[in-house]
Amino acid sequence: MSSAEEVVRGLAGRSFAGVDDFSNQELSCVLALAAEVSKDRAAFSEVCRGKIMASLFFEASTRTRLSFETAMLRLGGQLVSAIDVGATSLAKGETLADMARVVGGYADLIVMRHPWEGAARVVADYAGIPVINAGDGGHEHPTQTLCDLFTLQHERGRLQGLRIALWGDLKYGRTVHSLAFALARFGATVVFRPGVGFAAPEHVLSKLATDYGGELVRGDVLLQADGEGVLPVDALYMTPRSPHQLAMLPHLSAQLELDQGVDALYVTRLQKERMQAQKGDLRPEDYPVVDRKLLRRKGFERSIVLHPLPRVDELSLEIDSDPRSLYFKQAHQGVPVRMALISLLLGCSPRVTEPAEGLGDDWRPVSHPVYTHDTGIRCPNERCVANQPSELRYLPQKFVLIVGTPPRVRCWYCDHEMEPPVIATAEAYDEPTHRRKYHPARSRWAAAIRPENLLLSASSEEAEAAGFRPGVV
């Protein structure tokens, strides 16, 4: 485990698009250090004294924008912003990359919210200073986990362990997102309990299994022992802590687990701004309602209510009296969790924090190879920003490879997962071109190919004017 001050001196300079660019060593550093923000905010208010934060927010923000400037301004830094894209050079035509390279030469550090899901991540491959992902459409919003796993190490005492029910929008919610992974990597069992039509993406439920070491279990085969659990469910993630058990007896361990109750809901409103049509009326029935009548029932007599806010319906007004409605409470504890990370990333932190116990042992992404072959695939996302038409000019389609039966690719920028129906080898380019042949991505020649050689294709017609042949299953 490194010290301190080493994982202090390695996040100088670094960017934040998504949880998964720091270790769990940098993610308890952050939180070490807003503890003691909030215990001495006078001790912070100059040490960012000649900076410049620019502040981009391409979408309606009222708490994330605010407590970032607020954040910025405590420190004793300065501010620079734009929050109409209308009002930009961006809606010239101009590439993000073009306007990365601008503002990185005005600013210090750049925050910023966009609806391009990747946005951040091409913002900070350009901008050469550190970059803050305060939101990028439905993929992630890394700033606003800080703040809840903040919220939850504070009122629990520990992340590892905790069963936390992610509630509502599952599918549009960049907060859920972030947050899953998050908590799969301290080791709390993970809950999901969608709206109807709302369900986590598939893409958001295979990186959970596919990377965090985890057992992934569907929700239609966990059954509901008394009617006044927590169920209906999804899915639930849980962390390993009984290996042996989980490889034997998946589906007993995850009714073991929701037979416990939750220790927090999360809360998230229905993401309107970024729902595709639905079939049908949404009934508000279909959408699940905090109330004190829930947090009466079984299984959520000590749970504790968040929410990123803002709320709409989903949020009963009858229990913010409630103790355990700690929404607004996680709302302003984004002051201080933003403050310790721009000190952090600007390298103004005046002090260094040993992590709280439970929150240091060291994580790191699994490592994926990178695909490296261009056989014409493209994210299937659309609101991926490898995906628009500005971008296109210069932002080439990038994936990581999930070796397997059949193999995937994972978006670069946004996460997308997508199963190429057939696969092919680089070998075959030195044979003769009679014998160059492709075959169904689910055949044993998935496992046959060496990863460096598997060549994918989006169809067997772009296999076949790519000058391949159907092969022998």
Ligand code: NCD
Second form
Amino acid sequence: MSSAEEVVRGLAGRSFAGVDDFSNQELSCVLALAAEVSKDRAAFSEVCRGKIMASLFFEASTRTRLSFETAMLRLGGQLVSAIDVGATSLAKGETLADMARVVGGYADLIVMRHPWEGAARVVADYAGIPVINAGDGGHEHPTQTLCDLFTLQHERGRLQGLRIALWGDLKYGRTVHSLAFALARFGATVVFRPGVGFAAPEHVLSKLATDYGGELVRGDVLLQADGEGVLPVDALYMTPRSPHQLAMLPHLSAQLELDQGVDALYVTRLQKERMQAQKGDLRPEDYPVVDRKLLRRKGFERSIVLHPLPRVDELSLEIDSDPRSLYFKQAHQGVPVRMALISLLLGCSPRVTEPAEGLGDDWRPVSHPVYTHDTGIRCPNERCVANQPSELRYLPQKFVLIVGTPPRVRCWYCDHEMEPPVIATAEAYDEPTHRRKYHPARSRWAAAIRPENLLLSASSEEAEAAGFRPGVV
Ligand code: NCD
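Follow the form predicted on its own with the form predicted together with this ligand, if you could.
Next comes the full complex, and the chain you just saw is listed first.
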């Protein structure tokens, strides 16, 4: 464990492109400073005097942009902004890297929202100043997670051991992706409750299992408590730090999980703007609604209701006056939380605060080896920044290797994963060409290859084009 002073010093000059850029101690440090800001905002009014924040919002935003801008102004700093790709040189075909280099020379900090997944990571690589991801397509929204954690910690006094239901569009909703990772890291139990067809993507579930040591329990159909209809539950996730009966007895009905109660319902809207052409119309009963009736159900009596907002139809107006409904308060916390983050990244924080109790053990990112061979594999996500025509010119495809049988690669920008079907060993380059063989990824030959020698190909044709022949199967 580092001292609080070391943690504060270590955050200066850093970027925050995804929740895993910070350790638990670092996230806790931001939350602790945000609590100080909430208590005495005036004490922070000159902290960023003379600093300029570039506010680049290339997707719709109310809360995130305005709370970031309010935060910078309340810290005594100033702003330059762009709120439309069409009004910037990106519309002329400029690359993100060039934009980052230019804006990095004007401002002290960049806050960016962009539809391409992984865009903030690219800008962070080229800007030379701290970059904060304010949402990159359907990938991550790490500062919303800070607001969510701050609210949960404030209302429940801890994060470790909490039980949180993530509700609604878990497929395209970036807020739930970042939040699920952070909750798992802090030792909370996450219960997924997606709308039909909006389950959390495989790469998110896979990261929860691989990087956070989590256990996924897949349920299929869940009967509602009142016996009406069915709630399809895609997956239940338990952290290893809160061993759970269900995790050990996977055949128990998933119904028990929700009936035992949750500390919070984290509701999200359908991300219509990210949906590809959907097969058939979405039926209203396919998307779960949180209303007065649901809050009266067993298991939800004491649940607080959070929502990153904006809401559409998934959160009934009738519960706005319910004391458990905390979404507007949660939105207001955006200003102190972002004031704390900005001042820490700019190295301007006037205070060092000890993190609050109940935030669990420290967790550091799992370090997967970088996959360095250029064997032609490409990120499968068409919304990934590395697959955009303007960025292809300079941005290499970049992956980390998830060692296992079969091995997988995870895109360094957007976290999407793929399991390349055929595998060879780099040691084959020492062999005569006629002895260079490739094997199916799930074969025992493939399993015997050391990770640093793995050569992964997207197809047998590609492996053959690279000079390999089919091995013995
Ligand atoms: C969220 C977002 O933009 O991802 N909003 C926000 O930042 N508070 C959620 C949403 O748009 O549904």
